[in-house]
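Given as structure tokens, the chain that follows is alone and in the form predicted on its own.
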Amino acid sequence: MKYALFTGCVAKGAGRELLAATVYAAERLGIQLEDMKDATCCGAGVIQEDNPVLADALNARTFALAEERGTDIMTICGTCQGVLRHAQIKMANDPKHMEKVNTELKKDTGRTYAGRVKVKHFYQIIQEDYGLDNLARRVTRKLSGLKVAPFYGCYVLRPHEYSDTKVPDRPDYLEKLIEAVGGTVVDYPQKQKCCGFPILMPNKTNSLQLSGNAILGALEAGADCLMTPCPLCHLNMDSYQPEIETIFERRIGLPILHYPQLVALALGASLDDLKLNTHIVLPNDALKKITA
């Protein structure tokens, strides 16, 4: 199996340690991963809102770029998946507006985005096309008495016309893959909302709030830690939990971990190679009893 990663941001910038789950779990599952250097950021949605053309014009490039490969596309974003597939969806079902883009496309790099690739986040790639049957065969760590509380965000889920889980109002595909490694699934009223990131900057203490309910909740529920598959919601809830504990009022200390943390750790990765003494919550209590 081979895929053209797209990192996205955060995973070369302040969230490094996703990166490198990532690569662990990939190399460990025999997933071939080609990372896209020469691709551009897909936009976080902010573009889009100021020049739709411009924001599908990028995209479409990196959609290109992967068609020259002849792979598709993994994403590790929720948030870039959810615009990548936002803009894929769109043009396919405009092909007015998927000609202008090309147009934009081809007049600034030559090139064309035909609509042949697929864009998937790692998620999905291990439910629907590396299987967690074969998952639980590889696992060589049992999470066993870990409870894990899965958080979605936004950008996977809505709009529903653009989400590709197949149940967006119930998904289930982290509470598979926590099940699938042998951990517990807490469940919780907040698993589905949203953490706040997009309205950080404006008003930081909404924010923080929101982060906060979703964290508080998911504690309350019982969880040792949170895992979510985007590294925005891991920023908004790991970075500031700080502040959002001096909001609250109250010790948390819950930590938050990626999505492909929690695969590498069922591989048998060591806290070392997935860099968890960069979280700020530091996850190292919490996970005693898979490690020990």
Contents of the next structure:
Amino acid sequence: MKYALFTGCVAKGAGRELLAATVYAAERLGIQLEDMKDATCCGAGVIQEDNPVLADALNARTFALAEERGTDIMTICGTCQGVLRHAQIKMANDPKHMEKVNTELKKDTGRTYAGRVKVKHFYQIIQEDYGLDNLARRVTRKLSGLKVAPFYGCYVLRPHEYSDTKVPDRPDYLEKLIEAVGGTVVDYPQKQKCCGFPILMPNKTNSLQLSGNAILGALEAGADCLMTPCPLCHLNMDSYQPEIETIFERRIGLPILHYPQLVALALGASLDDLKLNTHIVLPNDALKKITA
Amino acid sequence: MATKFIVSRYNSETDAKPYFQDFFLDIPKGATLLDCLNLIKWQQDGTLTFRMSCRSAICGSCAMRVNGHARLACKTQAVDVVMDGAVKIEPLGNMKTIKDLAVDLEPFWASLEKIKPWLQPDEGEHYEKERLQSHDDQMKIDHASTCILCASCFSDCNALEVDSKFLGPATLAKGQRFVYDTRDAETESRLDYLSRLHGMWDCTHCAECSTRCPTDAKPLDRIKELRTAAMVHGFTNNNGARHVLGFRESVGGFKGIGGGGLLNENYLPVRSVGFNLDGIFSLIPVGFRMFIRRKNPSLIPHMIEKIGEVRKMFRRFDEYRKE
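Return the structure block for the form predicted together with the partner chain; the form predicted on its own was the one displayed.
After this comes the whole thing, all chains and molecules, with the earlier chain placed first.
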């Protein structure tokens, strides 16, 4: 299995531990990754607001680069995944728009996007291509005793017409992964809610209240940690957890893990391998709950 | 086999809090959820309260939460929402319940009124005849015009859950409808108002609105169009718009300084708060915390390979903008 790895910005910036866990997990699973060092930011839905055609052209360039490599794209960020699929589906549904985007793209780069490349998040690849049974067979450290609250993030779920999740209101990717690595799934009301990250700059209080609601929901349901496939959710919930504690006037201390970190931990990675000491809320105590 | 309808019951005059009551009904072939609720009301409990009118997804009265998400009961085939033999029905969210499934829509209407949801042509102009719109001009407002004011988006909006002053998706979609209307003369004042706190930039992109919208109004897309219009008309003196500019600048470059192709996470927050001392001061705790844990992004901006192509794209699109 080989994929062009679209890391997104955070995995090369404020979330480098996400990339470390991805590389660790992929190596142990025999998934070959080629880092798309020539790919741009996906726009995160923000450049799209400034100039929708430019944003689509940037992403069409990324698709074209993967098509030139002859490999499908693997993402490790829920926002990137949602934004890239949005661009693909928009172009697939509107051939005139795709032609316009390709005309613009060709002017500056000489490239065009043919509409062939598939874009999947690591969690889709694990469940749909690699197989959870296959993964479970390679688990060297079952995460028994660890209660994990899944948190999806918006972009991989909504709007439904741009989501690859088969039943978007009842997704099971994260839950199935937690079960496959031996952990316990914690169900709670906020698992499909917004973390608030997109409004961190315009309205920090609202943003952190949304994250706080989710974290407290998970905590009150008994979670030892929360796991998300989106590093933007991670940033809001982890880096800003002290501010969230101030807003809610209580201590929280809930570690926020990236999806690939959970996979890598089950494949035997140490805390150092995963740079887990870079998290603001250290997961050491939570990981002591692992009984196996 | 009878389906279990788990229905939220509440009388604001007599009950301390809502509770669930189970009703059992054999769903008739082709019955909508509204048909089922009517059967329950007529045959089992006449006190069950819900709003309804047209039964054709036009009036927007019968919006309610089904299995946790807002939808029109009349536009929902009952069998499609049965999960494990049951369907859970609750009143819309983000509003107070009056009785059972009927909520007090006052906050929804109050929000809508704030943006003057009517056409405001130039008062000084005298129009001799009806001003017809071109097809292209109509298409700019066509989506938002399909809104039936059912409040499904208002119910499931994540931003409203934490900020009751947020204008909400339907109001912002209505705002887009008038901002983009070529006959309206208040474009600038509307964009000014909608750019303020609790306005367009407070939307979290959670996309619940577009997902639950039973029409083609799709509020999130309209909010994005509003933001584009705000940028074009120069309403950029706020954190939301500066955040967009910072994104573009760090990825694509500006004023002759080339961008790196990826986001510059050091530049963006400072740019978003507008280089003012209070704003920058507010970033220090999180910045320091991340620095201590070596989580902070590198101070040397990331540069992708083949960056020349990308800078060229940005430069050319900037030329388009000037035109």
